[in-house]
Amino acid sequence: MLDDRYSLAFELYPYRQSPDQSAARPVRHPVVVVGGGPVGLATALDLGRQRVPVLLLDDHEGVGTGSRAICFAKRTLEIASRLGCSGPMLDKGVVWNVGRVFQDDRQVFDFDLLPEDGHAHPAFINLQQPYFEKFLFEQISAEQARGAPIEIRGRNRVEAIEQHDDHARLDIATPDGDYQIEAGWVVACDGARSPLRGMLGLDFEGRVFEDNFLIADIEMTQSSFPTERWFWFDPWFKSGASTLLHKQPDNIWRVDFQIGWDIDRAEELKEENIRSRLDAMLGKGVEYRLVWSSIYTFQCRRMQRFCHNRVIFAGDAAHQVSPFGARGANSGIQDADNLGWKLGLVVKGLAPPQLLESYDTERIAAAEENILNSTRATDFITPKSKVSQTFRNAVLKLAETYPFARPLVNSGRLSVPCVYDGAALNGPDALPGGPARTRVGSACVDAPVGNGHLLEHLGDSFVLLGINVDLPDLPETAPIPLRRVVFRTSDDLSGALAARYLGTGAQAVYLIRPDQHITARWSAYDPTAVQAALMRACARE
């Protein structure tokens, strides 16, 4: 249900005929991205910034219809910053770091997701998904004006796909009839119901949860709720077995009610029944306007493999998790971050196609981690037996008083980047006493340097980062670009860079991938070791 007075539908790429539709034979494109959601847009943007020609096909003419995903994590914002568009997201989004957990009418405990200083981005922002997509599209438009070879075609629906050794052929339906194109690579970002996945006869493996959650987005100009994440177990207002509350931009509040499995969906979606739940929660006399509602079930499942010959799956098309922990869209953006630089090198001929196998293994590991955390959260939120219910309630009671019990409370372990421990692309971890949080395989941790922050200096390419160490002439790394970035203790006025990156010694050297994951680190500069680690990271050994 959607109130027409509150519409987040943006017509961004209206249908236009393309020359491909009248071509004598199917035109071949290096990369075709299917799906104009956040993952598809981010993938196209990343490839276009590398000057890799990319065509995005979407069966709509823009973004919108309800707020959908709203919680975007720090790592997602850092990726958006690398792509050039985190500024408007931060300007529009509602920033939050603090969450509170309640049982009945009692606060169990609170937590701060970013208790330390020295980061350019907050732990989370709340921002309706259509805005997030709109800002990605606006950055695509800006990159197009600078010559980035990105094309988006609205109302171009993929109807069939046929794979060959070196390309895929796509049948596309438009308002003016059908046509065909070819693609060197296809990136399937077409959502949880992924038509492409079905066309290839592929499916998910995993678990479906028998529960339903009612979403209600309401507009409240007067509210006593702070800008925090609030979660209730067994709430006193009895509107659901659990309830989640978040503030969004435009005075919109998201409320999720857990309403059970055996329900009449049509009955639950009637406005008077939604209002009955909201009134019990908010109290009499609170004025609000219901602007959007929906019911969702969820599953924790993934494809067995994400790479299938010339078709690569990303985001919800590849894996699905429960919404608790904000792991859906955030994980999908990390898929795009992982895939973009690898596919770019392969298309340019700078790396072998085998490099894409690392996307499969690394992002499957991330999906498994997210599924594990989501499954545990869901089992805690919705106990399946009296014994589980008793255990959960005992944990909540103990957590009110005893800190040891609080890590056991699971209202959704919130999204953090996966560490690619033991990944095939990893080089040596040769920094004695090196901090665990910046070990090989981890995403770089931000830190203040000079008048800015570390991550903004890393950019889109491989970087050799030196801390208190000279980096003279770089090793021969052709054809892979390698930049050097050097900081000294005098640039680190807060001491955060040293604390987060130095080991027991006074200097360090880091080799960092284009997705800002650490691929090797040393206590001293050795050009031969750097060259070997770089070639390994590009599957060019």
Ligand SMILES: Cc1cc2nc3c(=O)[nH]c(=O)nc-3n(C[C@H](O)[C@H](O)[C@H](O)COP(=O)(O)OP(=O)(O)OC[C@H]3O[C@@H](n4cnc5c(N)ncnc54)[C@H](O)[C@@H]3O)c2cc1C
Contents of the next structure:
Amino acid sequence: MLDDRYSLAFELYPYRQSPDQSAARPVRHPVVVVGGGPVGLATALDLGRQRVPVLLLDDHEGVGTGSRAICFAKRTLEIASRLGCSGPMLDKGVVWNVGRVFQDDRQVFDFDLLPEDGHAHPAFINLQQPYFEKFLFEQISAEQARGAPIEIRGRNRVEAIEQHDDHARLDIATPDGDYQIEAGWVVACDGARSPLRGMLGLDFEGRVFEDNFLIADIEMTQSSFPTERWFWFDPWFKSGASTLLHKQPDNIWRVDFQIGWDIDRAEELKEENIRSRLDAMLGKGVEYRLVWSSIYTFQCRRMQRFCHNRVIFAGDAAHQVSPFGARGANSGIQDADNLGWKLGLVVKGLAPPQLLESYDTERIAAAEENILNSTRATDFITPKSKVSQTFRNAVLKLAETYPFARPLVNSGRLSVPCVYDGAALNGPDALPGGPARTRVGSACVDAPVGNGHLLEHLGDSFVLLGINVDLPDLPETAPIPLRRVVFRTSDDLSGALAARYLGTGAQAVYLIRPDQHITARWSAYDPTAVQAALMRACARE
Amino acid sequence: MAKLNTEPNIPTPDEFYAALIAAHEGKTDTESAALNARLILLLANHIGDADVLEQALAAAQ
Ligand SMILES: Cc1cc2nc3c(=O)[nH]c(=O)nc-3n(C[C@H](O)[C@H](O)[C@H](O)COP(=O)(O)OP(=O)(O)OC[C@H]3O[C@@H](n4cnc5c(N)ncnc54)[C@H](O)[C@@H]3O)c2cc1C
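Switch over from the form predicted alone to the form predicted in complex with the ligand, please.
Let us now look at the entire complex, which starts with that chain.
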């Protein structure tokens, strides 16, 4: 009945009977998160930190083996930092900046992600997805110990759902039989195959890329490869039409071979066949251990809408991209970041349910951007016509010599946070000469202040940030809490704070949402304007 | 003598590339080759400068 679909890397939440299973009638929970992948865990953690009771159901008892995601972007680390757990990720993860692109046996060019100074977190780390999830889980445990109302039930599989006006009813299978609960809100984080999406009969339209990718994680203790991202088009070793090599912690390397559309899956997955591709690439006599392998086809698609009455879809359940650009888990974590504070306010009765509409529009815009970028990268990597192959090869050839062609080479545009330009919650952008990168709608850009960094001062409530402006008498914003944070340009001798937040202006006031996106900015402090923008950002006007 | 610009000069390279490939969608190889020829002639005329065109011809070899 409750067969495992995968084996576990870490057992984290073994099945235990809950009193709900013997209750006379279904027990009502304010929020039920379905699925304990990175997105479900982050959502539960965010809500629990807000003291919103949350129940997470997963049909396994921990994190599955097999790495899948390895590249975690700066914005994801910043969100994890807000949730209290970027430390262990940074300690365990591998920081990389340099990428090299090859064609055949020639280097076409190299790039440096050039992590700009003055950020607490690097542009990227590589970390196996099971670790990422384990660190989120450990933070949940730490918050539970401090009284956060988070409950996780392992080996609880949602089998059916029924929507009502003010709740949904879930049928759940366990080793001790079935039971039912009610949920004020359901957050569906049940992955790309989302059973909930199927149960509700909802669409998931998009594009399948007709190519297979063989992915192998290997342990190599003696390796001469540097900690860089290497990407080959038409590699000389002929193990795939393209090949990607990436370093992970614990001497593990990710190798990703593009092996074509018409293949015999079972045959390709035989260890001897995987090894012959690897041997051709690494050279005879290089020793390695095959840790994990799998074959994937990739798709780019999304749901038409993410909010369906009492059920809200997030992560891979709502949208799926090819991995070129590392936009899967990274964008899913941004979904959780966007949804957490909104759902928290709605459940507490501090904002109307219409606030959740903004989750739908903002994250659909983000999904569109991610799908566009990941589609273009996949089209470049796997050209589907003779003429696009010809252009692709022309670009690669020219890029060896001429800088102009290098921006046209697309082996993945790496994940950056979406800017919610023109969003309904946005207030005025009234800072003449203000930098574009901190315009209304953007995620706050980190900057050095004193001995630390700006983002760690923002926390996870609404913040009014003054730069070279005192903010006496905050406006009356009850019941929505507003915190005041004031810095002077002299708090950052590098000048980065001024460059990133003032531009040509002398002072600025920023209103920042709990997900650290900027929702309004001004050149002077006007309490009435701040109050109006805050109410608008909560859909309370 | 005017110099061929080989530094990045297209503000949104991914958009341009996607439009270029899309222009060829559904065309046969012969039709695509003809489209490319027309495109080169249009762009060459826009450039006009004989020195620049000569450098481009050399760089493309
Ligand atoms: C080869 C590969 C490489 C990738 N590389 C990257 C990368 O470098 N960077 C990146 O950001 N992303 C990457 N991704 C994407 C990333 O793995 C996913 O985007 C991410 O796992 C999505 O997280 P999620 O929480 O939405 O879903 P999932 O991780 O799929 O979690 C869904 C959870 O729901 C549970 N579940 C399912 N059905 C039920 C049910 N009925 N009842 C209860 N529980 C249920 C499942 O057991 C699972 O635990 C990669 C993906 C692949 C395949």
